[in-house]
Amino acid sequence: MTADDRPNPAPTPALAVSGVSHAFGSRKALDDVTLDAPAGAFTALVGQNGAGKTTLFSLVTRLYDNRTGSIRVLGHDVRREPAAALSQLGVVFQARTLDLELTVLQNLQYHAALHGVGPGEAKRRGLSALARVGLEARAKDRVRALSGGQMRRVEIARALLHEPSLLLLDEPTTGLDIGSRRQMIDEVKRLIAEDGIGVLWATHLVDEIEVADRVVVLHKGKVMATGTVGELRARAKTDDVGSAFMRIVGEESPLARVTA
């Protein structure tokens, strides 16, 4: 076999989690979790509240130390190469973390400074990131004056300042109305198409998932299934998305479909 005949190696995933468990005392939050999020693609991590989604994100971001298994961001092990791994990572946490009294741009400049970006470059990147999420005109407004959906878009802009290759979003639409939730999902998918960024989107809302999306079902700390929505519906032998998830996890009450 010549070099030209050899198959191309599989691309390095944006996130690769293998054999990761985590416990809080006697309570096991994650049990031998293995999953990946491909580069340049949207992956939905779906599970009910308490499934372990936030714990997993805390391990990926090094808020917690993974003592079992491995977690790699663009091939960099988060324990052995934390600086290299975290430099490729942008995060939007479930709890909002913007300073309400600072302006939108000041929030972004402060975050950029934490990544070692100088004042002039921080302003340029901040305005560019705000333009990408449609909020450049609000740069000088105090965050307190924004709607909930606009604040979330600012957090996405902030997460993109250091040009990461992987974006983690932990229940990012919590508290938003249906229109704002749809707008945020569309915005994130546009960023994937334009930049080839990998996205892991954690949610308990099945109506945020589209038929072609790649899905990882997490339940009580275990990965129950991985595949497209169509594949999961076929496996569960139902055309209803909510029923498919519930049959896979063995629960009777449906995952949430809408928020207020």
Given for the second form:
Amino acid sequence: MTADDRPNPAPTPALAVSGVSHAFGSRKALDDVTLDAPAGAFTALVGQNGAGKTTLFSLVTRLYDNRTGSIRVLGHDVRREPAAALSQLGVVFQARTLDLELTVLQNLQYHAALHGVGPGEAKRRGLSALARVGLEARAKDRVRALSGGQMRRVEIARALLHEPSLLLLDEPTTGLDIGSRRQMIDEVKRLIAEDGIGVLWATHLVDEIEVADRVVVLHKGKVMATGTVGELRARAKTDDVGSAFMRIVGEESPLARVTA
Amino acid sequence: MSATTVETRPRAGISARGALICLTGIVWREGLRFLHQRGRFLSALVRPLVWLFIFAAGFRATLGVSIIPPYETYVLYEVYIAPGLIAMIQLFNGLQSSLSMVYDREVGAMRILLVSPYPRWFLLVSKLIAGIAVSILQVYAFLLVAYFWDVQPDDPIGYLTVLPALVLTGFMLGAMGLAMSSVFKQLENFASVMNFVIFPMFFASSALYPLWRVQQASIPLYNICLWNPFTHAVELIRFALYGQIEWTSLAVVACCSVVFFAAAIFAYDPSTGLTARRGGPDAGAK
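Form predicted alone already given; the form predicted together with its partner chain follows:
The next block holds the full complex; its first chain is the one shown before.
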């Protein structure tokens, strides 16, 4: 009833990270990080290895707590309402996390159970999620028999089983060929268009940055720039996204410092 | 009234029913994995049988066991070491199912488990229950083979009375594995776990020889055995097989279970967690 009289409300971002720092011992992995991933958009989190992307994902998935700042998934603070936040969250980790011994469908059913979805419903959702990524025919196969790209697509299907509103992907195309990478990006973009979920995609690959609606550049634990690809290009005064990234990152770390 | 902009879909949510589904799912997966890994089942069965058939037969003549409780008559050495071998099955299983999450390409399995919206302690308990269920299957398979080798309790009811003891010792050893899995990233493969955990615990216990014999040999070693929780797991199982309760062992096993489990919860808790301090469970894997 009240759904009709909400014309165009200021949308709650799928993910809102604000003022988060994190250190391992004396090494600062994240330094006052603030970023958003809006619903219905592809946000690329760009950074080189060691930029802090995986640390940020660990904090959002609550592997460990953020000591400073706040992390909200659809408005739910991950520390104060972990259950509500985690139930809105789908994750594809950098490492392969499927059980090779089990079948594709068994893997999905296990994941569904972890989110409180019973076996019957899990099977129904699993098959339809597999159909979306074009792997319905492989449901009964052992995961071991799949190719790397197919495993990744199963992981995406799995991340969507509990119908999350935010999808996190940590360098999901590592080790995939160009065709599979392209296919994954297309699938995720389709999900955004069809379901309106928010996507935060960590990467260091130029072609994955170019398809993003928004880009957040993370370097040595700090957010160096946020904006559309066009804005980043304009700011760095170059048409090449790769050079733009290097320039933005270089702003605070001039080459001269290398000699220090 | 601020109309929430978030689309609120009906969620399975955090209900008791959902929690039960979650628990069942975790146990189901552990069982499936166990069935698929025939090698694991076979080695879990063969290991104690080698001890029973070869080691015990060889030592039968050398190691006389006098009549000590719960035994009322002179027993064969095979019969004496059976409870120790049962505890060994559980020790291996407890460490394997917990530690395998840290290496063996299972790194991701822990991550997947921990992004479940259910409370951490509940997920860890579920994981432990799954491990206990698998270890009890292994123990009964061993007892079945041992039965045909004439290693059996006085009264068949012993097969039933040992069950609660198995649940408790399985919990203790599984919780120990969980706590260790988060603390020691040095234990990179199972060989070092064998060397530094399983062998010392197993040999410095009453599994292979009665403690009075150890006492005759070395008082310090005797004290170490007494303080070894594994000794008490063995004794709890030994007495339970004969329908009796060893109260001291029960108390020790119960206390150790609580302590190990508290350590596991502490280690996996996101705010106090040791995982945070060393950069996540897969930090060492990179």
